[in-house]
Structures are given as structure tokens and as C-alpha cells.
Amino acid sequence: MNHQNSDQITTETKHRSTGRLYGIGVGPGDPELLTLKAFRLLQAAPVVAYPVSDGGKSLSRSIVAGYLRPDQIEVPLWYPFKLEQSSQPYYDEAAEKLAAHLNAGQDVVVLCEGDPFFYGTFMYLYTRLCDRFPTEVVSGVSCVMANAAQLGTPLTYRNDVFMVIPAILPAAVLSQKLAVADAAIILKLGKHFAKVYALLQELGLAERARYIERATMPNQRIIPIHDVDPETVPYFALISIPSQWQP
């Protein structure tokens, strides 16, 4: 027996009476969006984790709701999401929360919109419990794609030199990463619009611009940006600047 071999067995092993944990990517909003992979697990899984709002409502639960079954055990997992707040104590008890389920031999999917591995909640769980339990990632439909497809404007061309850029950062920032971007999306509006906005225009991009918000949920819009209301841009709203390159 060759020793990767043996190492696997040995894992194996110590998993052998504990659950496994996946973290399946839902999505932007529409819940054909779900992958097939995504779909089978969430429908075999006796734990369904995910994250929740100050309000208690779950994007990622709305988005697959009407795939639950009525005797899956529910997790909700409330996260700060105001970044000066610290969120390690609040991942640690998540994933607390979690490996008791896991420990107990059930299987545990945890909810992400879009990828978990692109923004998503799901990374810090992951990196707490991933050398305790086997642990899998099924991607899906990340917020860049779907919004580029919604917006039918194509990403990047050729070679371009593609980014997507977080609007919290400042504006200097900012301003560096559209000079060496061909093509980018900027995403987490939210208040940073007006920001974003002036840059835009000041960097004469403005007129190249696409504003999108809550892409492919049943309140999607599409808005010109100049005709955009700071005071009402959501979190899940974004800018799409494409490439210029024609075919």
C-alpha cells in the first residue's frame, strides 16, 4: 500500500462516524439557477445551515425555499455584517453550531448566494471546520456572471485584463484599479454609490457604465446610472463597466 493511499484510508477513518459538510453555492436570486449537484444535496441533507439579517430573513433560504423538505433541520446562523464589527466570535459559534450536527453523524449543507468561495460566508466556515470534518464546495452562479448576462453586456474580450473591485474601497483605491482594468464590476453599492458615481464620471467611465440591482430576483432592475437615486441602492446592486474591444 503506497502511503497516499494509506493517508486516505486514514482519513477516512476518522471521518468514518461524523457527518459531512457541504457548502453549495445557490445562486444570485433565481432558484433555476441552482446547479443539479447543489440541488441533489440540499434535497438529501438532514441539516440545512445558513446565514441570516438583523431581521432574521435569509437570502440564501429564500432562494432554494421551495426545494426544503418540512423535515430538514434548519439552522440559521446570524452573522454582523457591518464590517466594524468583529465576526470571528460570531463564525466561531456558527461553526460550533455546526460540528455538534456533524459530530452527531448528520450531514450538514450550508446555503451561499452565489459561489462560497466569491464573497461568501460560507470561506469562514470552512476554514474552521474543514480539518475536522470532510468537507466539499459545489460552485455556483456567481453575482458577475448572472448581472453580465442580465445586462447583456459581455465581460472582457480576448486578453483583457478583467476586475471586479469592492465599492467600500477608497476612492484612491478605486481610482488605481480602474487604471489598469480593460473591463470591471464593482460591486457592494450600497451607500458607496455616490462615491463610486463621481469617480466614474471623473474618470470619464461614466457613459460606459451599467447599474444593475438584485439581478435575476423578481425585483431586478435596470436603471440608467445616471438616473440612479443614491438614497435607494441597495447592497446587491452593481456596476458594470465592459470592455471596449468590438469584434
Contents of the next structure:
Number of protein chains: 2
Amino acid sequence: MNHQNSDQITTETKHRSTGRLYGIGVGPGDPELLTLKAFRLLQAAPVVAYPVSDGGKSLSRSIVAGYLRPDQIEVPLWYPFKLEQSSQPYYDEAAEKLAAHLNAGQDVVVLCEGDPFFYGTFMYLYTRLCDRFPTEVVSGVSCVMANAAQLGTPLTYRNDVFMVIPAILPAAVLSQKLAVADAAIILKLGKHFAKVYALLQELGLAERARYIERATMPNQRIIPIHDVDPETVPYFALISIPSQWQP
Amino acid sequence: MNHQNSDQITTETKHRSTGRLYGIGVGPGDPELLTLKAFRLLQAAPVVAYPVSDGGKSLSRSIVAGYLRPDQIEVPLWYPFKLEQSSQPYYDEAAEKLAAHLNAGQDVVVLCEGDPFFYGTFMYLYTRLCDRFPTEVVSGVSCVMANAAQLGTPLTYRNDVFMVIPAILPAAVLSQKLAVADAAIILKLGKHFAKVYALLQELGLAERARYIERATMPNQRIIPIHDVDPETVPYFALISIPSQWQP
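Switch from the form predicted on its own to the form predicted in complex with a further copy of the same chain and print that structure.
Next comes the full complex, and the chain you just saw is listed first.
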């Protein structure tokens, strides 16, 4: 976009000596589902940051592992996901880690599963850093769409109303939301599968629903929903309720 | 995915002499938002098909114009969007055009704006051809996510319920749907802008709403929603109502 107004010229001048912050979507799991832009920025960046889980693993890093160079500085960002009430200091700390690189004039790419602004944790860095450093967000393929390609089920047609619902919500709330949707994705299933499955049976939606784990990842699994073992459902599993419209 | 079961081997054998059909998402407009996979398949395909509008233009072709080779066979597909009740014969005809190439052993890539299975027209070809030819769908970046990166507004957090609503729906229906969403995208605005804007004011959502035309395209426009001229709103305009959650 070409927005040459005076405010932006001032901002550019102010930031000229700092690095640029990029939040890049790395897509749902298949490394080939990175965009050309994300790939270019990733390859060019001196510093690559990514969230790591309590176990020290990083899903977003594993997606792009084949694209990283040995000379890139890697910055793992640890957020204690299980203690949400106290996570703000961890985001503050992560932001300051990145600010140190940006202030030193280094561009920083932050890896984001799926899309950076659609659920996820990049927003916590974005709100802390976007006023201090030139920042760009690169959209990615979301698992919300990628599951449809893997399942072979078109998701929405024409005037359908589409909804994305986190599985953690109580059954009564899920029921109220689903009542107004023509098509829906229920995501972040994990330990909530049994509750969601029972509700879909009650609502007469279980026959239409499709279950998929880790869409496009090497360990993707598609299982008939009635055969799913609720004890083994991972966080990155979702249920698709595709549109009923017949083309 | 490695699914070496006997059914699939049979299918592969049956189709060995035919071409493969690919529905590839080309993303919202910026050619760099193609995925690496879509780019690879597009460059390799002998035949490239795409929908064209009544005026003969093709948005999806314009997105990838810089990637096409002169020796590729181009197959424009014309659907009369304004006569929906009689569009089935046009999809039949389009499918047969592609089937001729596939039967001749040529791979065919069909260009799809955004994601192939999220609104759009690829599904009409998919349902007609996927049982006859080996078919693969490659997910793309949807305008539903891409607008957020351009607007600089994170869309959804944590347990938000997210909704996508076509603007054509009556105001009362839109109102009922919006009531259960934490964040929403109202798309395909066009001539429906005035109705939607009036409703958002009535619901107290207008201050939160953001307006964007043709996100990531060269002629992208972001306009304060109160300044939009309802007479000039294109089909590829949308309103984002981002989550109110404060990170």
C-alpha cells in the first residue's frame, strides 16, 4: 500500500535505526502451506522467535525447521499456558527480549501457528511492541480452512453463516451458538471431546460432524466421530460441521 | 499423508492415465500470499482454469498473472452469477471442459480466490469431478483473516466465538446472529452496506467496526466506517468487528 502521509514519514524516520517486527503465520502444519511472503521474510530474518510449550517443544518451529539457517538467532518464548491469570509478566518479558534485538537494529520474525491474529499468542507481543517498532503481520492459512481440504468437505456456500467455537465453552452455551450457524468448526477439543460429542448427538448433528486431528501435520488423523476415544483427543483436534447446502 | 491401503491403490491404478485435478487457494489478493504448495502446483500445471465475471475479467487470474507461463493452456470458466437458479448447466459445462483435459492425461489447476472450500465456486466443480479424477484441494489464506493483518486489529482471543456473516441477509437475521458472536466478519458488502451500517449503529457496534475494501489487493482501501459512501462499496468489501478482549 502506498500511504505517503507526513505521520508515516515521521514514524519511519524515528524507527530507521531499529529492526522491524514481523508476525508471520506458518499455517496449520504442512511446511508447504507457508505463504511465499512468510517464507521470504523467515529466510531473511537474523532473529526468529517462537512460543515453546512447558515441555520445551515448539510446534511452530517444527513446521519451519527445514527452512531455518544455522546462523539465525533463535529466541524461544515460554508462556505458562496453564496459569492464565499470571501470564502477563511472561508476555512482558518476551516482548522485552524481542525489543532488545529490535533496538539493536535486527529484524525479528515471530512464528505463529495458523494466522497471527486468529486466536494464538502473537497479539500479546503485538500490543506491547507495535507502537515502538515498525511492525507487519503476514496472514497464514488457518486450520479452520485447512481441515476442509483434508476432509474433502466444502465448508460454506453462498449465504451460509459460519461459526468458530472453542470446545471449552459449557454445553448449554455451545448449543445456543450452534443453533444460529449453518456451518461450524469446534476447535481446541482436547479433554472437552466427550461433552461436545454428547451435545452433537443430542442436537442431531453427530452424523454430519467430521473429526480430524492435527490437519496437514505428519501425524494427522481422520477418525469417524463415533470411533474417537475421548481419552486420546489432542488439543489440536477439531470437529467440522459442514454446510448442508447441496451444490 | 501416507495412507497405503488397498482401496487407494485401486483408485490410483484406475486413474493412472488421467490427469490430476487441483483446486488451489490463491489467497486474498497479494500474489505473495499464495502458499509454497499452490505456487509449485501452479507452475507445474499444463492447464490452468479460473472463473471469469460477466465482463470477462478474472480476479484469481489477475492475482497469479506474474506466475503464469506462456505455454500453459488457460481455460476461463464463465458462470452467470446473477442467474443463480439456472447456474447448474454452466457448472456442468465447466466440469466437462476440465474433464476433457483430465481424460487426456493433463493435470488441471483451478484457481480459487481465498480458500477453495470457503464460499466460492470451486465446490461445484469438485462435486462433479472428484469421483472421476484424483483430486486435491490446497487451502489458501482467506480474506476473513487477511483483513485483520491489514487493519492491524487482532480478530479473536482465547475462548471467543467467531462468526462470518454474508451481508445479504436481512437486518433482523444479521442482528440475531451478531448477538451470539464475540467477533465477526460481515462480508460481500456491495449494495448491502447501508443496511448493515444502520444495523451496527442501532446495536451500538458501529464504533467498534472497521471497514476495508479488497484487503491486500493493489487497490485496497481502509476507510473510517462513518465516511464510507454506500454507493461505491464493492462486493469485495467487508466489515470487521474484532474481539473486545483486552490482552
